[in-house]
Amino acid sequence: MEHAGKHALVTGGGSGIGAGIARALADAGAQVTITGRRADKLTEVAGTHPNLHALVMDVNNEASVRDGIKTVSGVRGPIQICVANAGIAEGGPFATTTLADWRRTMTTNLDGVFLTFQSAMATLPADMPARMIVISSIAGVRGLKNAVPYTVTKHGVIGLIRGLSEEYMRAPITFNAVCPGYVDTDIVRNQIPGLMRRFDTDEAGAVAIIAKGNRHRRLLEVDETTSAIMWLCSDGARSIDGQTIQISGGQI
């Protein structure tokens, strides 16, 4: 039980990677706050463990962000883990992509993990460890076509936390970001039908046709991208700082 007694904090935990890594925080021992914009899908999760706590809070709205940390903080301490998970993945051609398009995925991916992360490093006495960690994309090392905003947003965490471990370099804070490939959860199986009717296609070739974007061709599964987070937090990860892990079947 490593992180018993720890507090940690995983934005978009209501579903997907994020619900993942809280439910193994939780079983690691940590108090888990997790936060998002739907109540509903936040209290069915925590309502899998004890040691998982619902905030509602989103991370487009500074206020939001800000004043939801500092009182979870209150509640359960510190928080010494935060993994910066909730955001968009919107695509469409560039030329037709609107400035509203844009602003929305800029101010969830990136402007919305600027907020979290400063929001739960204010709550950290001097000298406390921590670990902060974004959730990024294979989209973050490389250019994905018809999601230009995506791209850019998953560069730019990856920038953040290279600029963050420069900054924090003696303190006992380490900054990093996962890159997963296509991961099998509903933001990917979303995407299934309108693959089917794109290419005339069943089920499993629409599946085909998103894992041919991981090296190996196969979806990810949720626990390979929490057993990174699951390292990274652990106390032998403590001089892994300012890195891009890449989950995506083979080399980028």
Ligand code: NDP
Second form
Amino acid sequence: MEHAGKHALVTGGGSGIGAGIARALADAGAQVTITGRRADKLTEVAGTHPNLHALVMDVNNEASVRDGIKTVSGVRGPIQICVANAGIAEGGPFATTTLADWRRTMTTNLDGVFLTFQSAMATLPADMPARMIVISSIAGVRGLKNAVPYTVTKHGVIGLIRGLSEEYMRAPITFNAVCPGYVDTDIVRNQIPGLMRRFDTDEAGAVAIIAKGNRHRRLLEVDETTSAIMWLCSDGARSIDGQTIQISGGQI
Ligand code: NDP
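For comparison with the form predicted alone, produce the structure of the form predicted in complex with the ligand.
Up next: the whole complex, starting with the chain shown before.
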């Protein structure tokens, strides 16, 4: 129960990678606030563990993030573990990407992390150890075609943790990014119908096309990202700061 008594926040905790890390933190004793826009998904996940608590919070909305985090920290305490996981992955050729498409991805994947981190950090007394973790992507360390806005945001959050790591070097708080390859979640599964049509293949064929993006050519399971994040949250990782951890079945 390494995290007993701590309050953790996991944005996008109602599904996929976020739900996995939220459950693992709850199992380790933390009180975990999970956030997202869909109340039904949050309630479903929160119902699986007494330490999970749902909060509807839209990372595109400043007041929603600032007020939401202030309220839950008033109830469960300062946010000692913050996992900024909420994100969208929309694809398409650069030439036809509209400014609205571009801004939607920037607002969710970049502004959302800025607001989440800043609001969570505002709950912390100066001497309290804390972990700030963002879910970037392999798109944070290399370019992905047909996903330029996504690539920009996932590179951007790595700049965020590097800058914060320098700014808070002497404080007991660390900033790190996890960069998964293709993980078997809704974000990936939602691409399958389009790939089946485009390549005239079945579901297994579409999965294989996506899995080719991982060096070991299989989709990652959620628990493979969870364990890296749990390690970053551990006391033993207190000097791991400003780092990007690739989880992609091989070197990117
Ligand atoms: P999911 O689609 O399952 O998770 C995305 C989560 O983000 C959802 O719970 C969603 O909740 C939340 N979210 C999206 N927009 C908002 C918003 N405006 N406000 C609040 N919450 C929001 O996919 P994953 O679990 O795979 O994705 C989690 C993170 O991992 C993302 O940042 C993604 O880019 C990253 N990632 C995923 C990879 C993969 O292959 N799956 C690979 C690399 C990185 P709701 O819709 O209820 O708001």
